[in-house]
Each structure stands twice: as structure tokens, then as C-alpha cells.
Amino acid sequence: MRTLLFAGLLLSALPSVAHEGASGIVKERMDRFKETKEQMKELRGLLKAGDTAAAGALASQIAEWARVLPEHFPEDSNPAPSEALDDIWLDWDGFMKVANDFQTAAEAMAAQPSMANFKPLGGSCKACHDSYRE
């Protein structure tokens, strides 16, 4: 039991440790991605509960982040502890495609909150992480 408790405490501390030492634009984007992860969990719960009004409002917040996300990746903004791969800047067009896909999916969710729109939104996050995150 103690081992499980310790493991849980350790895992819950990992995100804050991962952000330790981050500053400036890197810290901003890491914080925004952490916030988005929590918003996605909340969004799923709202959809399951049938609260489409709250889900739409939350999805609008995610869509707003999606609109400004590329601005948080200026050149030479990849010092540790950033988890971004250099491929973002080496394949800017590809990165912009997945960023635009995220924005499109978030806007669709905001316009029509549903589990049918949740899957593409989550898929857009995964597509970017698979290609552009450590």
C-alpha cells in the first residue's frame, strides 16, 4: 500500500518537475499544454454528463489557445526542459498543418460539442505529440 501511495505521489509531481527550470515562452507553452490536458479531461466529463453548454464554452477556450499556439514556438525557443522536438522548426509547414488541424477540431467542438467531435480533437493532439514532442 505504501509503495502505491509513494508511486502516486511521485507521478503526480512529475509535471511540475518537468517544468522546473522553464522560463519565458517555453514555460508559457508548457503551462498552456498542461492546462489543455486538464481541459480535455474536463471536456470529456462534461460531454458524458450531457452538459453541452459548458462543454462548448470550454472548447472555445481550447480553440483560442489553438489559434495562438504557433506564436509560442518562435525560432530558437527550444532550450531544456522543453519537450518540443527540433522537427517543429525543421518542418514548419508540417507543424503548421497539425496546429491548424488542432484549431479546426477545437472550433468544431466549440460549435457543436459532442463525443463525435471529441475524438478528432483528441486525435489532433496525438498527431502533434507523435511527430513533434519527445
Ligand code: HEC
Given for the second form:
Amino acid sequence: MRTLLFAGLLLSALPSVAHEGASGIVKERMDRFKETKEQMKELRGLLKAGDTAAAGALASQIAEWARVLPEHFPEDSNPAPSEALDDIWLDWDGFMKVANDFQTAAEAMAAQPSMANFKPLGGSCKACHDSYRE
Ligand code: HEC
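Would you generate the structure of this protein in the form predicted in complex with this ligand, following the form predicted alone above?
Let's see the whole complex now, leading with the same chain.
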């Protein structure tokens, strides 16, 4: 039991360790993505609670991040510990497409907050991570 608890603590400490050494625009976008993850959890809760007004406002914030996301990836800005893949710059059009899909999904959620719109929004995160993140 104690060993399990210890293993759990170690695992939960890993993400912050991975951030050590990140600076400038890389740190900024990592922080922004971490915040997005929290916002997605909050969004799900608000949708479940039926608070569409707050869900819509939160989705607008996510959409705003989506809009400026590409600017946070200047060419070759992936020194360690960044998990961004070179493919982002080798295939900038493809990266822009998944970034735009993310923006579209977030805007759809802002316009009409619903569980039906949650799945495509979450899917847009995954689509980009699958191709452009380690
Ligand atoms: C257009 C591409 C793209 C989209 C869309 C995207 N991400 Fe990411 N995400 C990345 C990349 C690339 C990284 C790695 C950044 C780095 O390490 O330099 C990343 C990193 C992350 C991280 C890790 C941050 C850290 O280092 O602690 C989280 C969490 C995350 N994204 C959540 C999300 C969520 C949630 C969504 C959707 C609501 C999302 N992302 C949408 C490309 C994307």
C-alpha cells in the first residue's frame, strides 16, 4: 500500500519535472496547454451542470487560445524539454489545419455549449497531439 502511494506521488511529480529548463515561448505555451487541460475539465463539469452561460464563456477563452496558438510555435522552437515534433515546421500546412480545426470546434462550443460539441473539441486536441507532439 505504502509502495503504491509512493509510486503515485512519483508519477504525479513527473509533469513538473518535465518542465524544468523550459523558458520563453516554450514555457508560455506549455503553461497555456496545462491551463487548457484544466479548462476542458471545468467545461465538462459546467456542461453536466447545465450552466451553458459559463460553459460558453469558457469555450470562448479556449477559442481565443486556439486563434493565437500557431504564433506560439516560431520555427524550430523545440529545444528539450519541449515535446513539440519537428513535423510542425516540416508540415506547417498540416499543423495549421489541425490548429484551425481546434479553433472551429472551440467556436462551435462557444456558440452552442453542449455535450454533443464536447467530443469533437476533445478530438481536435488529440488529432494534433497524435501527429505533432512526442
Ligand atoms: C495544433 C496542435 C495542438 C492542439 C490543437 C492542441 N495541442 Fe496540446 N500540445 C501541442 C504540442 C505541440 C504540445 C507540446 C508543446 C511543447 O512541449 O513544446 C502540446 C502540449 C500539451 C500539453 C502538455 C503541456 C505540458 O508540457 O505540460 C497538454 C496538457 C495539452 N497539450 C493539452 C491540450 C488540450 C487539452 C487541447 C485541446 C483542448 C490541446 N492540447 C490542443 C499541440 C496541440
